[in-house]
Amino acid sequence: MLKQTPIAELSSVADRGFVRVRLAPSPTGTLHIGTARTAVFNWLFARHQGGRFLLRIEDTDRERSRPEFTANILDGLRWLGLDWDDEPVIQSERIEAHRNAIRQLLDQGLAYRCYASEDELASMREHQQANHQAPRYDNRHRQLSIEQVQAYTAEGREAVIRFRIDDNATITWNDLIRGPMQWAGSDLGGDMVIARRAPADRIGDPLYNLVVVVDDVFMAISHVIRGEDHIANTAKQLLLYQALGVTAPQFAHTPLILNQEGKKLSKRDGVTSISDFKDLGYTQAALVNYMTLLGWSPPEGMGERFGLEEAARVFDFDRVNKAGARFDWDKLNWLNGQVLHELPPSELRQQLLPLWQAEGWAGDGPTADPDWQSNLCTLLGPSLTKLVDGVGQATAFFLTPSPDDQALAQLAQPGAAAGLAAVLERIPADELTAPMAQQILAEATTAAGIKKGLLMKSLRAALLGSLQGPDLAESWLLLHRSGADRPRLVEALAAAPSP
């Protein structure tokens, strides 16, 4: 029998108004952005209410659950700044509690063993399909006699365990996002399987709807905040709460995240894992900011730029939308760019340095100087959209670039080589300042007898390998500090066509 005292005591915690919410990911894959957005809403609600945000790892799918996925989920939540209270509950460690709940339902006649074979169930579904009926179990083994049970057992049949669902039942609840909700028992697909097949004297592995209820009671969850794709599960679970004699939590079903075609965002749409977003160069601040906006509207005057703590102060379900939220890459990119543009150079350096080091850069020599790197971040920061842009745009400062076609054409212009040679003659051996650079350009222009625009473009082509890029003067100063400007001019002159 299920031990009722601990469950009753824990359930009463929720009755007294203590907010306790949970995220319950399955470690069958990496942390999906839909799960992460659910985590954000749970975290914001808990912190707004002064409650607790709990974590449960639903690892009962033995074939697909992997420790590396659990690690990915936990690492992703930490990176997003979604700290949880208490140690995570590991669902697979509670299987005996789940089986005790099933025994209680069996003893009370609220559940029964169903011996229908897979072939019989398939035939039943084919018949329903042929008659244009909705697929459902027809409850054929709900009232088996002792003799029928003995006959099936003698055949060696294994049984699932089903929970009785009254077709005439009406299930209602007040959804904190969607308002009054109502489901008919007849729309739930017949008696629900709550344990997989097992020999007649055993209880097979308990299934999702049953274990979720038992564990939410155990954790004294007061509010279940999850996606709208769980609405049908909520109707089934409310029947289980009632059957087990415990108080159900309140429910809030958030809108789904949709792709640009209005369909549920999935792996087919490309990047959906939080670790992938991180690898693409999105910042924690921008991603959690954007996920908060996926289905929630901030109060007037708050704007669209905010942090988790700021959002938690005003978060409520009244401003959560019912309609699905379309994922907008342009909006995420804009937010991410804003975050990067506002980072102090020293902080931007801390985020870019691991990416540079992964390329084998910035390990030694002048480019390893933190002050030089911070100056590079000052130069590049305003043009970054994603952190990975700080790799591509920084390449020419760490490695001698191969000039692109436009740069090669520029270096071949009449007078370009003469101008660069005049610059090379005047580069000081020690410090180069901005006023000194301007003076060198003026003198070289006169000496070569060319226009300043031609010299500026040629110098950019020689130093950076492209006619596009950051401010030339600041780039030159950085390259001079690293000792790269003179060798690049020498190389450009050596490759330039003879006049």
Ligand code: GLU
Second form
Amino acid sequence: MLKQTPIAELSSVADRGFVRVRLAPSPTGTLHIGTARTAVFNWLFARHQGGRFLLRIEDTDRERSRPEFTANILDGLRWLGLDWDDEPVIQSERIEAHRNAIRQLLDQGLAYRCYASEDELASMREHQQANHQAPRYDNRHRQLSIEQVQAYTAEGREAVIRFRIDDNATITWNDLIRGPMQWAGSDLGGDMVIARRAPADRIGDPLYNLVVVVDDVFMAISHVIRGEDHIANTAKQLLLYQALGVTAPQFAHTPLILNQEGKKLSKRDGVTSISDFKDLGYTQAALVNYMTLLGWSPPEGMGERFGLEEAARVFDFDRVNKAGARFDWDKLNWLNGQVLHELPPSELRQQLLPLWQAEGWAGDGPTADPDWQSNLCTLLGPSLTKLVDGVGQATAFFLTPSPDDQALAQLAQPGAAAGLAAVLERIPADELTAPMAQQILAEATTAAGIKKGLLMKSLRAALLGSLQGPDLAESWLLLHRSGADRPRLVEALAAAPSP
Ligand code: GLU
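Now that we've seen the form predicted on its own, could you pull up the form predicted in complex with the named molecule?
Shown next: the complete complex, the earlier chain at its head.
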């Protein structure tokens, strides 16, 4: 268990040179590509600095948080290879610490109860709208007299707790990605709610900005690395650090991930969960490599294909772009192809086997032989873009294909049947080697009196049911080993029009 440290006792660890970063996902959905990319940058920075990468599950939204989403997030991070240090902190278990911080702010007069009802707030906003003013809380309950408070409580009104925001404040920080940042207190929407509405003698559920500050202090976070959609929160949070008397961490706001139209990538764009990418056949190595490139440029000479460890050696914020990063499917596909092409056949086999087994293939007979399967991977590997392509392209090796139209037309060519019959006669009962296959083709060409090209195309049509596909001789050797070449030729000859 983590020891709870009273907030005032903690000073910033940033000054002491320890790097401690965190990912703080809310378990209200599956692991999103944006959160995963934030995780990648946090991980790279922590590992580069020899620091720690921590997790905090922000499950305070009780209605929308679900344990299965936490499981999906942790599984996704693990699958991506983003290992974290220590047990994840569970935010909902820290509610007393959050309430204590609110009590401290109330005691110091830096926060107060606001009794304004929802209706009153709604009419305040309508009024602002009618006057073309930006909607904001007008701080109306900041200075209530004792009598007013008594009157509201006597009415039985509930209250939220608000943190005072000085409209004259200027909030500045040096963002490690975006450089000097400045916010006016008057642009923060008035005094901020830090605890939900509750009976006036209680402290309601503490809210995001307060809770994040208290927990980041508790976890001694030195650098907060998160999406640029949190910039306005950072301004509010810096005021809370100040009010609580603790030094704030440093901040780095990463660029957003954009879709093809240049808008923030969202659920509407279809595939956004790490588990979706996995199901589509993207490998861990390609996805994590691609996410590293989403907003970060590797140093000259490093190329674009690298592993996490390699990136961690050189990662810094100077090479993170400020502009949004457009999601580029072509690049992801290219990287995925590179990863698959580099995999040793035995490893590709490990990855493909579950997919083949899901089709009911590779379970028994000659196609269950690991060596045969690895050879199939040697043959198919160079043409794969996604792992699932290794299912489609392997079909003709596990199941007898029905020839497509082009293949049927090929098999009907004059001389095709004679050539195939000449091949069939020469297929050995036992092992077929590459030189033997070449010799059979040469002999059959002469015996049937046809061109070699015609024979090759016809043999491909008969064996694979298509005129496209991997190397013919290698395919034939594999089909011979699984005992499929002979019956396929017999079948093709039986179907061929009689000469
Ligand atoms: N739970 C917040 C989110 O998922 C965390 C934001 C932060 O990193 O402070 O957006």
